[in-house]
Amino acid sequence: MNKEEIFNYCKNISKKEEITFKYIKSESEKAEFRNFSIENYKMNNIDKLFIRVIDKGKIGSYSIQGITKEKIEKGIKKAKDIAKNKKSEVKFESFGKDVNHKQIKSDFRIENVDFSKKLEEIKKNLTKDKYIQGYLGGISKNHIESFFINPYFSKENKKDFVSLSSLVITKNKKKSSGDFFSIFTKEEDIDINQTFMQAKHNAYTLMDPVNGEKGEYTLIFTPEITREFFEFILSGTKGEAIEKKNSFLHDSLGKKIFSENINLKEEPTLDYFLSSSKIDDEGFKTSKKNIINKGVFRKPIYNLYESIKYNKKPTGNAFLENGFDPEYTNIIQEASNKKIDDMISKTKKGILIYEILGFHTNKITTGDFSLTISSGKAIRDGQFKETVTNLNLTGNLRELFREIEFSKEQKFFGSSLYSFSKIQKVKLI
């Protein structure tokens, strides 16, 4: 069955029963590069149909590939059997009925980008010089089509983007490496050279690392590290974690717990952002949210199950890709008017941190963390000095983010924007 046949067949079924369908077709061209050559070129094509039913007040889900009418019918039966045998704390009546007619722009020209020419650009950038041992990384061009159907309406969506990652390894006495990742959602933004040059710059900057000295520092985090910290915080804003007191934020709703410089928003319908969506995959309208506003935690998020269980409203944050657990669309961390160069020049004793290890060990229940700075550049009197490693950063997020500054410059991560961030008087051990 082609996409149109699947769409029409599922739409007719959904008119009769409380069933939702999510179809995803993904096409990608990928190539890897290693040392100074390109290898492992491949094309991937995957299509999948996700089926979700409400049967006698219970929800059951099942997914199929290699889609035929017979498989769809069997998938529905499997989903109903799962619902029948499932223990549920809540009784479901129906999926969402929201309709949002807002248009979201995407650049479909990326689908027609000549991938072979992009590979030629990469070959030109894999230049040898006396300081470089090799390169690792990859590039991919992605085209994703999807449709969502429930008993009340349907929606279709397309996404096109190019992603590129590069890791440059030096061959000085003490080898160092520098990486950089870029994602492009508009054809005119695709810049192969910039990604390689930034990775090479990071590699040269971080040569000959030495063990850092314990003490008090001003810490400046790259946008990548800023993002990791805030993703940790966001994982604690989900409804069930709040209700069950499994999040360090469970008693903080409406309270100022962070710096007033922290403004974190969800913007679900931004043009050219990959997670933009007018409704979620349970049929509820997405909405703008001030998650953290001037340091105040404002808004947890709930899916359909949690909204019924805890007598809340669904927030439009349930998506198939996350197993229908609540998840955000696009996240915007509000920038300041301060330039990163000025923030660095005013630092007396600090470290610009490129890489931190240990985020997976953080405790969302308490907000406690124990991290290792594995790669950073020492700053003294506004000037970069030696590369440092093996310093430990421990504490609690409430304390760490009580005072923080952000840069004007931000990095685009496909569905989020984050700045450089600066925190003063942090003890490293």
The other form holds:
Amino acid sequence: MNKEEIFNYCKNISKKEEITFKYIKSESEKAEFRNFSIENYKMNNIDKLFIRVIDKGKIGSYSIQGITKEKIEKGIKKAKDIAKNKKSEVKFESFGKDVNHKQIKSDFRIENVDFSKKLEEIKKNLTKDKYIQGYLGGISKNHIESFFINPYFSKENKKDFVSLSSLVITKNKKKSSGDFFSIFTKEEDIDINQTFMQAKHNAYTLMDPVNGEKGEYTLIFTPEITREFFEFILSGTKGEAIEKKNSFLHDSLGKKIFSENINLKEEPTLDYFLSSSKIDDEGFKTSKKNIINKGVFRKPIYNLYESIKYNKKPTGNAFLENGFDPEYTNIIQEASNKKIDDMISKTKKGILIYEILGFHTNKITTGDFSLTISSGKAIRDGQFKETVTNLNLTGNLRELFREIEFSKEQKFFGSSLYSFSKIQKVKLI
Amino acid sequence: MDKKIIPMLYDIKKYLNTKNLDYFEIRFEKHKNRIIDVENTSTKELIEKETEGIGIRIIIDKKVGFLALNEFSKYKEKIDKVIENTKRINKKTEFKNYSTNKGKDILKYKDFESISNSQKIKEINEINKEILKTSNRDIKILNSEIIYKETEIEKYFLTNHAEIHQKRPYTVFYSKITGKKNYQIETNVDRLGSIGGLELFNKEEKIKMVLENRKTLQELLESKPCPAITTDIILSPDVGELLAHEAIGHACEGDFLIDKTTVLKKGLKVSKNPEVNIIDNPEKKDFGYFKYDDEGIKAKKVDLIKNGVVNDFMTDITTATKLNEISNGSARSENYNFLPIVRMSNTYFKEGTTKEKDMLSDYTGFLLKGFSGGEVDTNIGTFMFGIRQAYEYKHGEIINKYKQASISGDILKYLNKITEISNKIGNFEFGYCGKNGQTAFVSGSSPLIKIEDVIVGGTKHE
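Taking the form predicted on its own as the starting point, write out the structure of the form predicted together with its partner chain.
Every chain and every other molecule in the complex is listed next, the one we just looked at coming first.
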């Protein structure tokens, strides 16, 4: 069955029953580069259909691939059986009935980008010099089509993007590396050369690492690291974690807990952002949210199950990709007007940190973290000095982010924007 | 497996044989999953899903192309496009000694369908009640969640020379408990998991595990934040396993050797202690078990570190060809949607000679237990592990219990500091290992490992 046939078949069923269908078809072309050449051309063509039913107040779910009418019928029956077997304290009446016809722009021209020409551009960038030992990375061109159908509304969506990651391996006195990653959502933005230039710049900058010395430093995080820290904070803003007191932010709603420079927003309908969506996959309208405003935690998010369980309203954040657990769409961290070059030049003793190991060991219940800086550039009196490695950064996020400042410059991560960030007087061991 | 699948694989094979390819392989995979998530006494989620599709690797003019699809009507058109685009890449890959195996490995197990969902939910509810009734004035149980997962993986591998059919089941049981003591709140996760079906864990074993988790939670609630300190450490089996997997296992993956992104090389002495032996063994029937890898090569045990010296690397056909060797069967892919890459299986430290009681009887230092993730940069040899609990010993007595620590450092220097390894290996723990966007089922263990003079990173500065 093609997408149109599946859509029509599912649409007819959903007219009669409390049932939702989410269909995703993803097509991609990928290639990897290794050392100085391109290898492994890959093409992926995958579709899947996720079925959710409400039967006697309970939800049953079933997912299928290789979609046929028989499989859809079997999937619905399975989903109903699953619903019957649940012993749930939460009783569902219906999925969301919201309707939203706002149009969100995507650049469909990317679908027609000639992938082989991009490979030619990459070949030109796999240059050799006395320091570069090789490259590792890959490019992918992605086209994703989806639809969502429930008894009240249906939406179709298309997304196109190109992603490129490049790791440059260097050797001088010691081996080291530097990398850069880009996501392009507009055809005119696709810039292979710029990504390679930035990766090479990072690799040259981070050559010959030495073990860092314990002490007190001003830390400057790249936008990539800023993003990692904020993703840690965001995981603590989920409604369920707040209600269960599993989050270090459970007692912080409405309180100023971070620096007033921290303004974090969800913007769900931005053009050319990959997580944009007007209705979530449970049928509820997405909305703009001030998650953290001037350091004050403002708004947790809930899916349908949690909203019933905790007597809250669904916030339009439940998506299939995350198993219907609440997840933000697009995240915008508010930039300042300070230039990163000025932030660095005003640093007396600091480190510009490029890579940290151990983010996934952070403890969401307490906000405690214990991380290892594996790659950073020492700064003394505003000047870059040696590359440092093997320094430990430990503490609690509420304390670390009490004072923080951000740069004007931001990086686009496909569905988020983050700045460089600077924190004074941090002890490293 | 659907009866239509094998004839279709043969049709695809027939078509590929008309394309004048250097090599091709067709991999069909079907994964069936069931997840039951019970929170306190309510079923939060019950999901079943099936994923199936075909991955086709082709080599033409020594260039590698790959197609993954699960809608088969236009496969000829898609194969043609992949062949055309593969010709445009410039890397030529040598691919020698590919599989000629014909075989089956269909594991016998108690069928997941032999017990109904409602019976499984009933049992999980009863187990959860055992935890909820331990809530008291001292420790209040805020939440107890059990996540139970069943997975059944069926694979069919077909080339002009090889044909292999494999089927494996996996069962996993997680307990996540959140508790409160005074103003402190902690969450802890413990788990059981292995290769096998419903015969694996009986109700009593599951209750034992969740009660053990409750005990650990209480310890965490009563422990102080770990200080940062330089000290001797002893790694418990679950942390030792992490050292074997993260610090050594990844650095012994053949693709990293080819890419020159590992600090290890054959013959390199990484420890002055000859008892340091690290093994990757896919033949062991545990979570990382497989008989044939995803290139159809028979899997075998690899001695990665032998007597403190780097002995061998795990390889797939491509890396083995480059190293002028024969693949040792370490190529694995998450599913049909990915090309196989070099992966670990069941990775562990071999037993040493010291008795556990001799190691601990007059010990002064920290004993580290329970891991909360790990990461390694194989290029420069830096690693970092999160540790759940740290016990401070003085002359064989525990004098302090701490929580949330970490260890990090340079792989090469770290192994050199191993002074003693106990003569008894611990239980194998299952895990999911991530690499290049793919997940592999793995397991590992170790004896107690004593390491001198290292930094334990804590969450409290001294």
